[in-house]
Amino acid sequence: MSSDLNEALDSRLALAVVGPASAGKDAAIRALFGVDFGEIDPVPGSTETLRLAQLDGEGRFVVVNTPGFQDVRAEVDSVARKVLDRLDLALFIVNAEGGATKAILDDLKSVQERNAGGLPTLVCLNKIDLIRPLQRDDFVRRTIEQLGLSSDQVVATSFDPHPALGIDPIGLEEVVSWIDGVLAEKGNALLFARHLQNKRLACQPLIKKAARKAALAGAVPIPGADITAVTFIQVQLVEAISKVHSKKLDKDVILWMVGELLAGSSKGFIKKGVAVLKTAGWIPGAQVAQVATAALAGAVAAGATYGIGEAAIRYIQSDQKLDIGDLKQIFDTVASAKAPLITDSSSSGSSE
C-alpha cells in the first residue's frame, strides 16, 4: 500500500478555477487550501488575466485562476500552454446573484470544451447566502435549467458568506466529494486531498470508500476471507489518512489501533455486532448462509471502518496524545453511528 500511496502523491494535478470577476475564485481558493492565491509566486509565463501557481512549491499541484479561455492561449508563454493543454478538471464559478447571463453560457461552454470537450467541470453557484432561504432550491433549479446542466454538474455555495448571514462556507464538502469522484478514475485524489485546509473534509471520501469496500469484504461467504480482507482495507486506510495529513505513522503503531480497536471494550460496538451476528446464525470463519446475516456482517465491518477512520483523524490531529481508552470511545460512538441496525438490534435481545 505505501508505495501505492507515495506514487499517488508523486502523481500531477492541475486543476482551473474559472468565473467573471467578483464571482468569488479566490475565495473557493481559500476555503478549500487555505491560501491567498494573490500571494503565492506565479508560475512562469503567467499574465495578469491568467494566473497559474504551484500550491505545493513542486510543480504537482498547479491551480489556474482565470476569467476565461476563449483568448488566452495567445497570452502565455509554452510553459503555461503546457498546463493549460493537461487541466485535469475545472471549477466554474458565477455569482448567483448574477444569474446565467448570455456570456456565463459563452465563458462556461469554452471551459466544458477543452480538452477535446472532455474537461470535467463543476458549476458553483457562488454567494448562494445572499439569495433568500425559500427561494433558493428554485432558484438552483432554474439556473440548472438555464445552463443546461444535469443537478450533479452543479452546486451551491458561498466559499466567503456574509458575516451577517452565516460563518462556515456552505457547500465545501460537496464540491470536495465531486472532485474526489473525478479524481479517483485518474489516480490523483489523495494528492489533492492532502492540499485541503480541512483534513478532516479532506478524509471523508478516503473514509466512505473505505467503509463500502469493508462491507463487500465482510459479507462475502468465504471462511476468514472476511476478517482478514476487512482489517486489511482498515490498516490502509488509516496509512492514507496519516498522508493525508503529511504525518508519518509507523506500520506497528496502525495495527496496535486497528487491532485494539477492533479487540473492542466489553460492551463496545464490536462486542455488541459480534452478539448480534450470532444470534443471526454467523460463526467466526464458518460460512455465512443467509442473506441478512451477510448484511448485518457487512454493516458491522462498514461501521467499524467508519470508526476507525475517525479514531485515526482524532489520533493524528492530537498528534498521537489520546490514549487508547479515548480512541475506543471515539470508535464506538462514531461506528454505532453508522450502524444503528447494529446497536439496535443488540439492546433488544443479543447477549454475550
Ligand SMILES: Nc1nc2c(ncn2[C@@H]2O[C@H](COP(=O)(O)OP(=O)(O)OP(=O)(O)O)[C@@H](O)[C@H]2O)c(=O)[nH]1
Contents of the next structure:
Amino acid sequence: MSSDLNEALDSRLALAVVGPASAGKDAAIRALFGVDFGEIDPVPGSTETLRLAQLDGEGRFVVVNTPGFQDVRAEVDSVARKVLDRLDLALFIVNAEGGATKAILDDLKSVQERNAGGLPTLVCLNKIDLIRPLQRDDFVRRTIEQLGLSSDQVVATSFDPHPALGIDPIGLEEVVSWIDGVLAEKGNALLFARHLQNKRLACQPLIKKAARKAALAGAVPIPGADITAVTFIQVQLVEAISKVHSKKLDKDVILWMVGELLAGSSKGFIKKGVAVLKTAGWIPGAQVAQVATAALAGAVAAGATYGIGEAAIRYIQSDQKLDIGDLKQIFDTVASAKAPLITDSSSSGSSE
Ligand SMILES: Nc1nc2c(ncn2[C@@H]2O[C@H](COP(=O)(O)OP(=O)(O)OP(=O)(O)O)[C@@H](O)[C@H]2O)c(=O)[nH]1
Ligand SMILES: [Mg+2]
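Next block: the form predicted in complex with the ligand, after the form predicted on its own:
Entire complex below, previous chain first.
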C-alpha cells in the first residue's frame, strides 16, 4: 500500500504539547512515550520557554514542549522555527481543577490558528482524577461548553494520577485514537504508534480499523470459503502490529499464524460462527449475498480480526515463544467477546 511507502520515504512528525504551567505537559509525554522529557535529545534552538526534543534520535519525530506560542517565535533560532512551521498536531493540556479561564481560551485559539488550515488540537482536561467520579461527566460537559468546543475535541485525562488514589492513567486510549485519526490521513500514524510506551494501546486503533474493514469486506473468514479479502486485511494487520513493536515477522510465519487461527479449534469461535451462518442459510463456499448473512459474516470477520490482532500482540511480546495452542485460546476468547452477535445466537440456538 502507498501509505507504507510514505512511511518509509517521508515520514516525520512534530507533536506539540502545549498548556499552562503545571498542567501536566511533562506527565503527558511520560505517560504516552515512557520518557522524561528532560532526558531526550534536545534539538538545537530550544529555549527555556520552548523546548524541542527528538524521540527517535534522528529528528523524524520531534516533540515540542511549550506553555504557548504567543511570544516564542522571536526567541528561537531557524531550526526551531522550521519545526514550528510544520507542526502536525497539538495536545493542549489544561488543569481540570482550574476550569476554563479567559487566558486559557486565548492560548487555545493561538495554538489552533498556528497552521494555515488550522492545527489539529486535542484539549486534555488533565488531573481529572482530582474531580470526584460522580461529578466528572457533568464537569466535563460544562467545561466543553465554556470552551466553545465540541465533545470530539476534548478528552478528560489523568496522565499522572495522584499516587494515593492507586489508579492507572485515565484517557490514554482516547488520546491515542484521536492522534491516530489525525495521522492516518497524513500517513505517519505508524511512526507515532512505534514510539508509544504501551504497545498494546498503540495497536488498538490498527486493530479497530482492520476489524471494521474486514466486516465490510463481505466475506467469511474461514479457510476454503471466500477467504482472500479478509485474510489480506488480517495479514496486513499482523505486519503492522509487528512494525509497532519494531519486530519483523516472516511473511510465512504470519500466513501460517492467520491460517491456523482461522482453522479454529473444535469448540472455538470460527466453529460457532460457521454454525450460526449455516442456520441463517449460508452455504460454505458461497458468496455472502443476503443481508442477514452479510451481517453475520461481518460479525465473524470482525471478531476474528480482533482475535488475530490480540494473538499477534501476545505472540510478538512473548518473543515468538507462545505456541499455537495458546494462541488459539487467546484468539477464541477475544473473538468471542468481540462478536456477541455470534456467541449469543450460538448459545441460545441449536447446540452443538
Ligand atoms: N493528580 C494529578 N496530578 C498530576 C497529573 N498530571 C500531572 N500531575 C502533577 O502535576 C504536577 C505538574 O506536572 P508536569 O507534568 O510537570 O506539568 P507541566 O505542564 O510540565 O509543568 P511546567 O513544565 O512546570 O509548566 C506534577 O506534580 C505532576 O505529578 C494528573 O493527571 N493528576
Ligand atoms: Mg514541564
